[in-house]
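Heads up, the chain below is alone and in the form predicted on its own; it's given as structure tokens.
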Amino acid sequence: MTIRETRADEAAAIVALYPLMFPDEDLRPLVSALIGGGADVVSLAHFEGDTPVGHVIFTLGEGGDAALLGPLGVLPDHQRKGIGTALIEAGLARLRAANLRQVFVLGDPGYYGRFGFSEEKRIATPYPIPAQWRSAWQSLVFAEKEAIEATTLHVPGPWMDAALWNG
């Protein structure tokens, strides 16, 4: 499985790839912004051959000690191959040895639930979510690491829009 660091020439490709992986949601904006310089971010990309078939960016927040996972996805006709596992799996071990100290995930509790992430009750989001989403709101702390105290989770300019904590 071949996944690494995207590059700056990929991003149209990468950007591209997020109608068809998410047909309900525009990500692209916040996609381009992220992978276009906006933010400190890992940007991993699972490809075969040239193409890229599966993504994901790990957004670093502000003071270097935590990151927000999102947006994860594969097309369709790649998914249930181990390839999300396998991208996220190479972020946390990338920010692990970066010395981050908690990761942060607005998601499926079942599928994050897997690698270690848990309901997070101390560091709110930047917005107000829904209250059904509330325990889609995950952290994993690394195990010898101290959780980062209580807060709000301050991320960078493309993630400072509501509607993309309350849908």
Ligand SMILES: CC(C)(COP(=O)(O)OP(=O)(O)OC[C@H]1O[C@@H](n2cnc3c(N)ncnc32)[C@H](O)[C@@H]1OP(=O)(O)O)[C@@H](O)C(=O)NCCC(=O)NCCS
Contents of the next structure:
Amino acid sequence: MTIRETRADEAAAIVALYPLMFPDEDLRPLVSALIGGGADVVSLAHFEGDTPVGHVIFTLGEGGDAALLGPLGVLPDHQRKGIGTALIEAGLARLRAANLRQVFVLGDPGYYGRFGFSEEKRIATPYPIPAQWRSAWQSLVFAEKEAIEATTLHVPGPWMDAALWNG
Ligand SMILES: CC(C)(COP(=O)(O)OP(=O)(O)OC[C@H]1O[C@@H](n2cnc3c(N)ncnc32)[C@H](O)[C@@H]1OP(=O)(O)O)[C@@H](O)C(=O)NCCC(=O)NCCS
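Form predicted in complex with this ligand, following the form predicted on its own:
Up next: the whole complex, starting with the chain shown before.
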């Protein structure tokens, strides 16, 4: 398995994965902005040869104390082989090494729970989310660290779009 940080000259190939991984929503503007320099991110891809088949972004914020995980996707033909797990674990290891305190995600608790994420009840999402998604807003505090003090998670510009949060 080859997982590494993506390069600027791979942005088009990475963005092109998204309609295949998320056929029902267009995440290309968000991903283009995030990996195109619009935010401080950790962008990791899983490669088969020179071809990316899975990708995850961790957006850094809160003065470098926290990150937001997402989007995460693996091409349909490559799912259920551990690639998503490996991408998350590689990202969390980097963030832990960079001394972050807390990582947030809006996603399926059945998936993210296995990495230690649990429902975030204190720190609010940047925009309101539908009530039925409440348990999908999760965070993980790294061992030996304390949760950040914010009451609302502050995220960089590309994430400041209500449509990304309200379904
Ligand atoms: C979610 C996703 C990234 C998982 O990637 P993956 O490489 O298939 O995941 P892994 O192989 O590491 O793990 C697969 C396990 O996760 C489970 N899983 C996959 N998607 C899940 C989900 N939405 N909820 C709960 N469990 C899920 C599978 O059942 C599987 O477990 P099992 O093999 O023990 O039964 C991938 O399915 C995907 O890209 N989906 C479309 C995009 C998407 O929904 N991304 C998540 C946005 S928050």
